[in-house]
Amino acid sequence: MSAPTKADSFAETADRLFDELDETGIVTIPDALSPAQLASMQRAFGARLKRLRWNNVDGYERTERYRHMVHDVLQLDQGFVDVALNATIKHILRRYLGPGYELTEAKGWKSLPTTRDFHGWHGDAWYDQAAATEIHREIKLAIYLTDVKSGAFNYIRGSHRKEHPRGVKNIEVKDVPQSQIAEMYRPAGSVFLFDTSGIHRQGVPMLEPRQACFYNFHDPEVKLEQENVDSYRYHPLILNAAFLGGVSEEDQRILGFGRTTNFIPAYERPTPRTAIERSMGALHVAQLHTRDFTTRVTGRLRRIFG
């Protein structure tokens, strides 16, 4: 009898993690990021959190009170791409979602300290449930960029694939034993997968700021919920060519190379022009006029006085 090979060991580990995901709906992926990868990702993500995105200044977006959103994180650092194409994760996703799965969204946010239960129990409603003949499978990959010591991600083990995803009231889960709830208190660099049809929430209270990224994987041919179509949520991934050297054909498929299924030509995000937006625009134009005038006066004075 031949000795187990390295490939055998890899497959056994990946299959064991798949079995845990299949049974409970959630699983931690060990050693998905090296310390060097994590440090580089933290620097790149932190740079986007320094200021609000506006005009030609990169930064975060803010559409809600308790979170600063960073979209399209695959642009930021090689590590954000590498973790999506991690061999163990691909093995698990291929078995769980089927061979046609793709990465359909990659974003992150900084959550602010609060005692408010602002993101309560729910399953993620992403597909058109009226047109669905089944509970479609979707997996999210979570990456902690900071230590999570409070306000951890909570997941009710075994609640996945029971019904179409929806919002869940606290009273509906009041009798769930604490032992069934996975509370993901983890250090920075931790990576875990979960089935988004399972019941989960943002825990409270959150006593310190938290930075995390979440990737969505599903079959891109599944018809989306209309709200997600209107918001262009699952647009083709925005990638950085510097991070794509040597990607395999399978990796290209996972990243959606050449796929136009959810591409909307000339899409324009609906947004009302508010008084604040008009005022900021007018102030910016005034600053440009002032800078142009100062430049011209300075140039004339230099010509006169040498």
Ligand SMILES: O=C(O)CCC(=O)C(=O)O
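Positions refer to the first chain, counted from 1. Between two forms, the rigid core is defined as the largest C-alpha subset superposing within 1.5 Å. Remember, predicted model here, so these are calculated numbers, not experimental data. What changes on going to the form predicted in complex with this ligand:
The two forms, fitted on the rigid core, differ between the two forms by less than 2 Å at the CA of Ala282.
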Contents of the next structure:
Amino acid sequence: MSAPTKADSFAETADRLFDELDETGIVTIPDALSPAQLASMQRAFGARLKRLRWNNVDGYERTERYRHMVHDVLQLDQGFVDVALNATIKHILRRYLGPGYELTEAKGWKSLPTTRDFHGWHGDAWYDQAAATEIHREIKLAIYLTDVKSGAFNYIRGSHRKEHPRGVKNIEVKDVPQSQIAEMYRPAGSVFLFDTSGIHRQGVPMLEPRQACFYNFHDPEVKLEQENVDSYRYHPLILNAAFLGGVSEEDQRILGFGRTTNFIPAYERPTPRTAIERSMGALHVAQLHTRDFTTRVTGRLRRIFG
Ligand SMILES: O=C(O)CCC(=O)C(=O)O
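What does the same protein look like in the form predicted in complex with this ligand, given that the last one was the form predicted on its own?
First the chain shown before, then all remaining chains and molecules of the complex.
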């Protein structure tokens, strides 16, 4: 018998990881990021976490108490694109989701320390369940950007593909043995995949800030839940040309090049303008007027006296 080739061992490893994902709903992908990639991603993500997004400054979005959101992370650093197109991950996703799967969302957040169970047990509802004749497949890829020693991602092994995803009350899972729960305490740079129909949550308590990204992969032809259409959650990916050199045809498909299925022309978020937004806008304009006035007056004084 001839010695196994590099390609054999790659496929064998990827198939073994696929089997684990298929059986338990969750699997860790070893060595998905190099230390240099991780450091660069951490820097880029950290820059976005420095301040709230406002006017001409990029930053995080804050619509809830315990999380700072960073959307569209594929813009931020090459590593965020490379991990989505990692050969082992593609091999697994092709098998699990079928050849037409795409990356449909790439975002991350900083979770703030709290003892509140604000992101409890659930399966991710994303497709139109009334129209669905099956439990549609979706995989999330999780990337830890900080060491996670508390508030880890939790997943009930084997709970995937049992029913349409929904919120799950604590009482419904009270008899699940601890040994069935994957508590993903892991160092920064860890990457894992999970089937989002399985029951999962952000663990409590969160004792220190945690930074993590979650990517979403599914078949873009599946009809979305209306709420996700209204919020434009699965908008075409926002990409950065600097990171797209030499992408293969398959990678272009995964990144949704040219796909307009979920594009909404002239989209406006159906959110009423708040008093805070109006006041901030008015204050900002007042500041611009003052600056302009001061510049003109000092210019005139300089011309007269100077
Ligand atoms: O932040 C976490 O650990 C939980 C993430 C989660 O529940 C999700 O992405 O659906």
